[in-house]
Amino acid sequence: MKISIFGLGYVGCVGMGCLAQSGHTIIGVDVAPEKVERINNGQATIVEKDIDDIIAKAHASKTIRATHDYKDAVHNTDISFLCVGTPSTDKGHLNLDYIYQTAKEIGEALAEKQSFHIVVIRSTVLPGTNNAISTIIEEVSKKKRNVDFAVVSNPEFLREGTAVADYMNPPLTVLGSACPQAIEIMKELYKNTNAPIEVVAIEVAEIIKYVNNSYHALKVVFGNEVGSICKEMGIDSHEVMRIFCMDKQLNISPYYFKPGFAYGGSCLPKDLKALNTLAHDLYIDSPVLNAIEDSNHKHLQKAIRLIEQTNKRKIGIMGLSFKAGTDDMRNSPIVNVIEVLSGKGLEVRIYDKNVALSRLIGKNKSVISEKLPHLNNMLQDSLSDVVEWAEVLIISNKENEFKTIPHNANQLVLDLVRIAELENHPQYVGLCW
């Protein structure tokens, strides 16, 4: 394919070399004369493993060149990659001036071009940018989006030092566009890449890089806080984290990465508090570890606010234990919610087939006596009775029987755990989705 790349910095230079290596013809565009000159001399614009040799070979085979002339680049290619910088402003916002200016230039070029053209956003941009760029190009070119041209969001996942290897072997390729034709062409472009291709909503493609990098930053800080605690105790922190990373079932896995309700149970709250207390006793500052419980509490408060905003008084709770298939109510977040609601005078009825007052012993019994002394008046034996009575149904764990609960169209369903089978209800509300 014939491809133009706008921006010959890190992402653009690596993309140019790797696409050329895959057999495509590339025209690079940049406002910096030295970058254009370097490419036209067969030299990379960055320092990165393997890229010098790749650019030199591509230049020798005449499959790459660079120019300042954006119209020349657009007119002689079918796909334009936007790889221009999106630096932060002093207040932390993105400066999108460069990418919007590039969109304007592409629009000017497309005004003089008849064939279909694809604009691919590789720069890291916030949700809404794809639409903004499409609007700019549409207004400047007088062409129609998804007919005469299309904009595809295609975030990059490159690490400096291994960028070439990452480009050729990414974890996945993400594509988001409102144009099926453009998606099919991009799938063809990436068909030999050793990675699954995920076609997603545009906004998902736009935000995923921010989620990735924020989590990577969190991992670094988490590891450093653990390291500081371990060092103070004379423990080998690298050995601790090596063992931590060996657990692919929970630690390094998708298991806990599903937006839902607040965490609870006996282990997470207790052990987090113990580690924070240990750090405090050792005079170790661990702000990330300290922030976890507060963030969890704020998420619980969000659920309470959503319930209160319904202005309904009859609240049916589906599930009392912190996890489906158990009767464990130790630190069950829904118990705290019920305590607040009943304290404000709302009527609450609860159904949980695993919880029976006659079987409560130990900590489970003390939780109820302290927080829900009137549970015997709230707990119901019949699921259908609670559903029929309630104005609002709160789904707080993933018992299988909750997938098919009978409910009427006038009844609000507030799902705290995401049960997909309920999402077609006309008054369904998810806690954070």
Ligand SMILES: NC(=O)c1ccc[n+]([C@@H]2O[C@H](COP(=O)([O-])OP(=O)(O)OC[C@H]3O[C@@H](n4cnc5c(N)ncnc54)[C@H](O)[C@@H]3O)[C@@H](O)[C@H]2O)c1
Second form
Amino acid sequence: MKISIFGLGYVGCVGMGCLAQSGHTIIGVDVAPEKVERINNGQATIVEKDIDDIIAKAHASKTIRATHDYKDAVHNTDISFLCVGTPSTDKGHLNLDYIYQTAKEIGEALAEKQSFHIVVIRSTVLPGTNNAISTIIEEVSKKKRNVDFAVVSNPEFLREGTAVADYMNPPLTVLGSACPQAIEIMKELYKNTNAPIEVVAIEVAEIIKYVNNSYHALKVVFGNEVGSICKEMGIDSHEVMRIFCMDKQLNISPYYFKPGFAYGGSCLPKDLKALNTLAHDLYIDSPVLNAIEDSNHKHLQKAIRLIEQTNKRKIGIMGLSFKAGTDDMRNSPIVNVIEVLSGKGLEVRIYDKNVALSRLIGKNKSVISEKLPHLNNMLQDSLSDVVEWAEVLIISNKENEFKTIPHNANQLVLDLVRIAELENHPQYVGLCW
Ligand SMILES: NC(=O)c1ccc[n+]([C@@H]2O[C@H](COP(=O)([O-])OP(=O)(O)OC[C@H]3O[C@@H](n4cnc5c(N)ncnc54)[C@H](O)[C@@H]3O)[C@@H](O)[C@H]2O)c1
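Alright, leaving the form predicted alone aside, put up the form predicted together with the named molecule.
Full assembly next; the chain just shown is listed first.
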């Protein structure tokens, strides 16, 4: 395919070399004269493993060239990759000046071009940018999006230092566009890449890179905080994290990653508190570990606010224990929610088949007597009695029988845990989805 690349920095130069290596013809565009000159001399614009050879070979085989002339680049290619910088402003916002400038240039070029053109956003941009770029190009070119041209969000996942290898072996390819024709062409472009191609909503494609990188930053800081605590105790932190990473079921896995309700139960709150107290006693600053409980508490408050904002008084709670299939209510976050709601005078009825008052012994019994002395009056034996009575139903764990709760047009279903089968209820609200 014939591809133009706007921005010949790390992403653009690697993209240029790797696409040329895969048999495509590339025209690079940059505002920096020295970068254009280097490419036209067969030299890479960056220092990066393998890229010098790749650019030199592509230049020798005449499959790459560079120019300042954006019209030349757009008129002589079918796809334009946007790889310009998106730095932070001094106030921390994203500076999209380069992106918008490039969109204007492509719009000007497209005004004079008849064939369909695809604009691919490789730069890291916030949700809404695909639409903003489409609007600029429409205004400048007087062409119609998804008819004369299309914008595809296709975030780049490479890391500097291993950029060529990362480009050639991505974990996956993400595509988001309102134009099926453009998606098909992009799939063809990536058909030899040995990785799944995920076609997703544009906003998903736009935000994913931020989610990835924020998580990577969190991993670094988490490892460092664990390291500091371990070092202070004379424990080999690298050995600890090696063992940590061996658990592919709970640690390095999709488990615990689904947006849902606050964590609770007998272990997570207790053990996190113990590690934080240990760090405190060792005079170790561990702000990330410290912030976890606060974040969890704020999430619980968000659930309470959502219930209060309904201005309804009859609240039915589906599930009292901290997760399905157990009667354990120690640190069950919904117990705190119920405590607040009943303290505010709302009527609460609860259904949980695993929590029968007669079986309550030990720690569970004390949770109830301290926090919910009136639980006796709230707990109901019949799911349908609670469902028929409630103005608002709160789904607080993933018990199987909650999937088939009957529809009621007058009833609000506030789902704290995301039971997919409930999402088509007439008045469905998810806590954070
Ligand atoms: N560097 C990485 O490892 C990496 C990885 C993935 C994604 N990204 C994202 O990719 C984007 C580019 O990053 P980078 O590190 O390659 O940036 P960079 O600063 O190395 O390169 C950007 C290039 O764009 C050029 N440019 C600016 N305005 C232009 C215009 N109007 N027309 C043509 N060229 C123009 C600049 O001269 C520069 O050469 C950023 O959004 C970044 O967040 C970077």
